[in-house]
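Okay, so here's just one chain, in C-alpha cells, the form predicted on its own.
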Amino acid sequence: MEDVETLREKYLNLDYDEKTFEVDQDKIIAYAKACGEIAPRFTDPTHADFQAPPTFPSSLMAGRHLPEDFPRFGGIGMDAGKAVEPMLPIRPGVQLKGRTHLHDIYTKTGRSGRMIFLVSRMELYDPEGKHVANADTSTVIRERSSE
C-alpha cells in the first residue's frame, strides 16, 4: 500500500502536462446545446456577449491523465467528478494553454477497503498569460488488497 502523504509530498503541484487548445465556436455550440443551455449568449454566435458556457473547460482533456512516474494502484480507476473555477469569458478564437498537475490525494476506507482519491487540475490561460479557468477531474480507485 503507498503512503499518501509520500506520494503529496512528491507530486502534488507539480507540471506535468502542458497542452494548447482551439476555441472553436461551432464546439462552443455543441456543448452548450449537448448541456441543454438555452441562454443566447451561449448558443447564438451573433450574440454581442457570446462566449463558452462555464462548465466548458470541462471538455477539454489534457494529454496526459497522470504523472509518468506515477504508481499504479493495482485497481481500476474511475471516474468521481468534474468541477469548474472559471474565472474569464472564453471566447471563440482564442487559443488557450492547458497545464496539468496534481491538485489534490486523500484516502477514503469503504466497506470493500481504501480507495484513493486524485484531483487532476488543468490550469487554463489566455494567450496574454490571463489564468481563464480551473477544470478539475477527480479519479477514485479502489485499492486492491495485498492478501
Given for the second form:
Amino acid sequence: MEDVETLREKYLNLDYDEKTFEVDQDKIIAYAKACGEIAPRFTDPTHADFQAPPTFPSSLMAGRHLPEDFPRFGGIGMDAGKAVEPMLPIRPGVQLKGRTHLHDIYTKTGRSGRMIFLVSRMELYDPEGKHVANADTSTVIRERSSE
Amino acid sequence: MTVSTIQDVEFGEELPAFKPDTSLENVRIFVAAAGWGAARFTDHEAARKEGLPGALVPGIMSQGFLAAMIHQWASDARIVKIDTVFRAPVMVDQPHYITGIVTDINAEDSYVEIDLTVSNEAGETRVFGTATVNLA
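If the one shown is the form predicted on its own, what is the structure of the form predicted together with the partner chain?
Below is the whole assembly, all chains and molecules, this chain first.
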C-alpha cells in the first residue's frame, strides 16, 4: 500500500507534461452550441468579445495522464470530475501552451477499501505567457489489495 | 426574468430549468469539436461491447451543459470557477434535466455561488457541481 504523504512529497506541483493546442474557431462554436450556449460571445464569431466557452479547457488533454515513474495501484482509473478556472478569454487562432502537474493526492476509505484520488492540473498560457485558465481532472483509483 | 446584475439575484433562487440535448447526433457534434472521438460516446453498440449500457455523454459535455444553463439565466455572467463531480453516467438519447440554485451571494464583490445537478428521468443525480459566477 503506497504511502500518500510520500507520494505528495515526491510528485505534487512538478510539471510532467507540456503540450501546445490550437484554438479553432469553428470547433469552439460547435462546442458551445452543442452544450446549449446561446450567448453570442460564444456562438457568433463577429461578436466583439467572441471567445471559447469557459469549460473548453476541460477538453484539452495532456500528453501523459501521470508522471512517468508514478506508481500503479492495480485498479482502473475512473474520471471522477473536472474543474475549470477561466482567467482570461480564450480567442480563436491562438496557440495555448498547457503545462500539467499533480495538484493534489488524497484518499478516502469506504467499505470496499481505499480509493486514491489524483488531481492533475493543466495550467494554460497564451503566447505572451499570460495564464488564461486552469483545468483540473480528478481521477479515482480503487486500490487493489496486495494480499 | 433576465439577470444582469447582482441586484437581480435572490438567495435560494432557482435557475430556469434546462433540458440538455443528449441526442446521439448532438453528442457526435460535440466530440468532434472537442477531439474526443471514442466510440463509447458516439455508438451505442460499441459502448455495449465495452460493457456499458449504451453510449455515454462525455463528462466534459455535462460540464458544458451546466455552464450553458448559467449563461441562459444570466447571459453576461462570467464563470470564475466551475467544479463538477461525475457521480454516474449520463446516457446518450435519454432525457436529463439540469437544475441550479443560488446558495450564496457576495453583493460587495458581485459573486454568486450556484449548486448545479444533472439528473435523469428517475430523478437520480448523475453529475453535480458548484460554480462561482461574477455578475459585474
